[in-house]
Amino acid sequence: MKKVYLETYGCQMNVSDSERVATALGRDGFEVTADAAGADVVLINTCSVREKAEQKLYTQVGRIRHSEGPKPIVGVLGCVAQLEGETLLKKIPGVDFVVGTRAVGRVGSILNRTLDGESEIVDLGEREDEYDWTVADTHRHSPYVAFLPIIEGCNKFCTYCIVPFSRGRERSLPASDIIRHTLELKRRGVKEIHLIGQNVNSYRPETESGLEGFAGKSAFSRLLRAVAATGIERIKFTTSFPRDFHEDIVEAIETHENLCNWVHLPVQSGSNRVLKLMKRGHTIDRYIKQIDRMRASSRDIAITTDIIVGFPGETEADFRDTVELVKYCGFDSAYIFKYSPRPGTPAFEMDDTVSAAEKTLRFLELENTHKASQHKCLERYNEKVLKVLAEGISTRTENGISGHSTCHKVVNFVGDKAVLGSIVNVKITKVKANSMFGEVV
């Protein structure tokens, strides 16, 4: 039995893809191992969103190529594979095959062909109609939490983003399949599911099968209500897109307690001029109205975001608008990035007018601004009781357990291993930017 080591970079969609690849390889007679040194095959599932993530691939393949002992077969999967295709075989000596984002269901057969002596296989084709979206319990990243794709690809074509080219056009999975998978996960003991996609609220299935009888102005809000009706304990979703984020999504969260009180809504810039250059399709006025609606909700909704600083053409005035937006919104968390040019995107052809030094200064200022407002925002949790899914052993607390709250905060508390997999009430006693500490009540 050949041993396969699978390394994953990037987003939840990549993690989900890797879980299904591992499941399929197990069915095909391979042993998936956590020991890279002893593996006969190394599969690297790649990310192309940022240059640094792509560089990891080159570093890892080089390390394997120069290691002592027998050299494993190396396969590259994911977004870099989709974008680069056969050129990867020329760029990186030591890569044996390349599999695109929608061809991952054929990794087992491609691996067998490689073992039989075939070389330099490249498969960038479409996903097969009978593709199996299920994940074996042994290959899920958590026994209690499951990622459930509802839509793949993207039609937005933001000028900085490579995803529409690496993941293809939007394709929504049938609602009836999503509900069936949810019920099966619930039966197998999963407590929390994450409905995932590049833009989940762009969800538009070909038919309404499975959504009949559920209220909501958008197919996504009806899907949320349908999944909530399964009775699974917790439901989260990511990532949302401001252009398609409608009030009926907030109304669904308010109606169903098992729809968790957390929304990740990337704004990317606080300047309307920059948003237009990015082709985001939303305005700051509309974004603020969405924030205000969530802040006024009967649920205490945690709001997180993504922001890019130093986009081509961003002026000091544009950056000031972003700083003011961050102050106003008081995000629970903000993932701030310096603009990273990606070949093949429209922004790559724009004049990169912001120097590297200025990008760093803007990044640091915005990060400090966010931390100041975040501290005030997170203090609302102090002395509050949160429902926490106990997911694993805490490395931050002696005899501790760690898990996530419904508002997607990492919470550490003292507890026995027997509580793992349970949802417990934890009173928060200490609040930090990336995690909280509390005691069971």
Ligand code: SAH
The other form holds:
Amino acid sequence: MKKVYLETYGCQMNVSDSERVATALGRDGFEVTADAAGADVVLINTCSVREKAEQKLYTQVGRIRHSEGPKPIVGVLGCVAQLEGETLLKKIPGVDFVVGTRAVGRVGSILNRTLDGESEIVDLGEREDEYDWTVADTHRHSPYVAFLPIIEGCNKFCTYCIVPFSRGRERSLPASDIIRHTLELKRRGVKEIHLIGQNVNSYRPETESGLEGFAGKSAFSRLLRAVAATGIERIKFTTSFPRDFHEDIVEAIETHENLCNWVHLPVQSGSNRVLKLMKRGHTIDRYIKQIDRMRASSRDIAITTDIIVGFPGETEADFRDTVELVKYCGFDSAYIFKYSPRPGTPAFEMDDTVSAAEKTLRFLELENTHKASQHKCLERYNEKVLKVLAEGISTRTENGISGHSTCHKVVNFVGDKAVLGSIVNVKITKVKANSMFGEVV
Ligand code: SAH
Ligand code: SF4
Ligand code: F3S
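Can you return the structure of this protein in the form predicted in complex with the named molecule rather than the form predicted on its own?
The complete assembly is shown below, putting the previous chain first.
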């Protein structure tokens, strides 16, 4: 039995693709191993969103080439594979085949062809059986939590972003399939599903099948209600696109307890001028209204975001607007990135006016501003009882259990292994930026 090691970078869509690839390979008679050493095949599922992410591929292949012992077969999957295609074979000696983002379903057969002696296979083609993957079972990142893609690709073409090029056009899965998958996962003991997509709220299926009778102006809010009606314990969704983030989504969260109180809404910049240059299609006024609406909600909604500093043309004044916005919003969490020019995107053609040193300064200042406002924002959890899904053992403390709250915080507590897979009431006693600690009540 050939041993396959799968390394994954990038977003949840890549994690989800890798889970499906691993499941399919297992079915095709390969042994999927968690150990890179001794693997006959190494598959690298790549990300291209920033230069640093892309660099990981080169580092990893270099490591394999210079390691001792027999060399494994190396296959490159994912976004870098899709963008570079066969040039990867020339650029990185040691790569045996390249599989694009929509061809991941064929990895097993490509691997078999490679083992039979065929060389340099490049497959950037479309999916064969659109969305008809059976729900990944054996190779999920958790037995209790499952990712469920509902929309693939992206049509937004924000000027800095490579994703529309690496993932292609938006395609929404039929709601009836999503509901069927949810029921199947529930039957298998999954407690929490994450509906995933580059922009989940741009969800627009070809038919209403599965959504009939559910309230909500947008198809996404109807989908949320339809999935909630399956009775699965918890539903989270990410990422939400501000332009399409309508109130009916918050209303759905308010009416269905199993829709979790967490919204990831990347703002990218606090300046309307920069947002325009980024072609985000939303304004700060509207964004603030969305934040205010969620803050006023009967559910205590945790709000997280992504921000880019140093976008081409970002002035000191634009950056100040971002700092003020972060102070105003008080995000539960903010992922801050330095702008990274991506070849092929419109922003790549703009003058990269902010120096590397200035980007670093802005990055550090914004991190500090965020940390201070986050500190205040997280205090509200102190002494609060959160419902935590016990997902695994925490090595930080003796008899430590770790899991996530409905508001998607990592919570550690002392407990018996027997609670794994169940939802536990935990009173928070210590709040830190990236995790919390509490006691079972
Ligand atoms: N679809 C999501 C984001 C997907 S990419 C959305 O529209 O919000 C994840 C994050 O990476 C983005 O939110 C953005 O903050 C960051 N990002 C994307 N391209 C980038 C680039 N060229 N440089 C720096 N950060 C980037
Ligand atoms: Fe990229 Fe914009 Fe699409 Fe998000 S919405 S994936 S940032 S192009
Ligand atoms: Fe990266 Fe591709 Fe996801 S570029 S962020 S792995 S869609």
